[in-house]
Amino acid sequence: MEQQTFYDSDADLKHIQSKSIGIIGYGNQGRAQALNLRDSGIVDISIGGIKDSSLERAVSDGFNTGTIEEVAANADILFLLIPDEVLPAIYQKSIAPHLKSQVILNFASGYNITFQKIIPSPQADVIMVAPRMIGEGVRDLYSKGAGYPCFVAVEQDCSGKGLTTALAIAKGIGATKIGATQVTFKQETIMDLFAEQATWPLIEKVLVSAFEFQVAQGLPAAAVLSELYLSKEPAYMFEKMADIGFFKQMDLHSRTSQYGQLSRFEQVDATFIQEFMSKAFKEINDGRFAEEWEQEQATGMNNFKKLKSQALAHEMNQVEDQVKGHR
């Protein structure tokens, strides 16, 4: 498949506009994409849950709402933005048994999909559009005039119209004015992965043991924390990174700073680094990493409390505490 981004100028909210769309799941993700949604003048739309307070907040909000069964009954398009984790089991009892036979399904992940815990009808089409953003920032930007990226990608193609169907709700949701980029279910899949497991892991390893490092050799913890990220110019670069690019951002730091980043870059052993992503990359490719999350939720979970708690008893919780009691 040809990689391709789509734009404003490619999407059609037609597509959507007479489809009766229901939303499982009003939690950030599906709350920001409802309003956008609706302020695209996208109209009948209707929201699945338990009688929660985030169904309670889809009232307020002025949605019509129903039980999963009865939203998943009567919608042309169903949008399935309830946790991975969880969603399996609901898609099996609550939704599967009541869709329509040419019912449009929009995922917002392809782990399901790819690790085959949801297999659809062979009758639906399976779309994904994939929010490159955080639920309130998919509602911000998109009130802001602004935009961010999305994925999408089309599993299974019934009607023949499921890039259009896609296309017009990263539209109606905000995503095409910077970029709707079509990848398959896997790749959207691996890409979120391999940022989990590898990407993020060996940043935040970096950054504790940098603190650490720091800490043993007499400097204030405070002044380090607020070196490494306290202080938000990570965040800063991060962001410039993104709108300038990664290597011309240095333009905006000092000589002395872009020298030391440059040379020091140059000198890193990537050996070790190349060899944790391989491992990662084989984990998630193969589904051993599905199967032992799987394990994990199965057997109540402990292993998961351990390592949270063990995060959480951090010398640097203790230091954030105490810098951010003093703002």
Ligand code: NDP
Contents of the next structure:
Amino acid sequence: MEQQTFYDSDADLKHIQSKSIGIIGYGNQGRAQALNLRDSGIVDISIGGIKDSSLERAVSDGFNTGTIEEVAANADILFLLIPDEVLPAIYQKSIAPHLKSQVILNFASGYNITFQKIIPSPQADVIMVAPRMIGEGVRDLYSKGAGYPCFVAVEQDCSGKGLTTALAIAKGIGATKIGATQVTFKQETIMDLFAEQATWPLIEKVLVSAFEFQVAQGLPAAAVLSELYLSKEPAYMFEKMADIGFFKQMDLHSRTSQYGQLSRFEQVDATFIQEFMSKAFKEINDGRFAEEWEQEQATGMNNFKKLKSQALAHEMNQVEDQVKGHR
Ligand code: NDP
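Okay, that was the form predicted alone. Show me the form predicted in complex with the ligand next.
Below, the chain from earlier opens the complete complex, with every other chain and molecule after it.
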């Protein structure tokens, strides 16, 4: 599929203006997207959820609210904005039996469709508007008149209006300002999981190993952590990579630093990295990770809890607390 990016001028809010919009979930994405849509002039918005603090917040923000069943039954376009791992059970029990036959289902992540944890009725349109931004950023950047990147996708297009609807939603939530790129549900899922399961674990292992190695050489732990990330210099570098360019931002570093980085970058043997990525990619692509994660949830998340407590017991945590105590 040829990749295409769409901007404000490619999208028209009229495709959603007369529709009844239901939003299931009022968390990170649900709240931000609902507020942005309302500020974009979309009037018929209802929030569905269980009776909890999220729903109370939707009431105090001035939205109509209802049970998940009620909102699902009334919606022409239904946003599914509850966590991916809890959505399939809720979809099956409280959403699917109540939907209008020609509903448009709007996901913010490809996961449940890609791995067939949710199989919508063949009469429904199935689209995705997936901000590449945390909910707080979705709201903040919209309020400031700025944009953020986003993926749009169409999996089922019974009405023939899947893409125009997805683009109208993307515009309404402020995501076509700097470009909404069309991908498939599967591509979004793979890119998202690959970042989580390959790119970031490798980066995290490098940082933890760099800490352990330098402390073992007798270097002061707090200073090592400061050099690694507590100074926020890497955060600043990442911002410059996005603004100026991955390699181009190196001009902001000393020449000693640039020479050191570039000459040693060339010396890194990427064989292991490629093998690790290849394994992660295969396990994502053939659904093995999705099965593993489902199994983990079904058996009480014991491994997940163990991994988290191991991570929080690492010496780096105490060093961070000491450093932050002095800030
Ligand atoms: P949140 O964790 O913020 O939760 C969303 C809502 O779901 C909350 O209102 C929450 O209620 C409700 N909820 C949680 N568990 C249940 C349950 N068992 N029954 C009923 N309601 C429940 O989700 P996000 O907004 O982070 O994610 C929503 C979607 O957006 C997902 O598909 C995610 O992949 C996608 N996405 C998320 C991004 C992000 O930055 N977070 C970025 C891009 C896409 P309560 O608060 O009461 O628990």
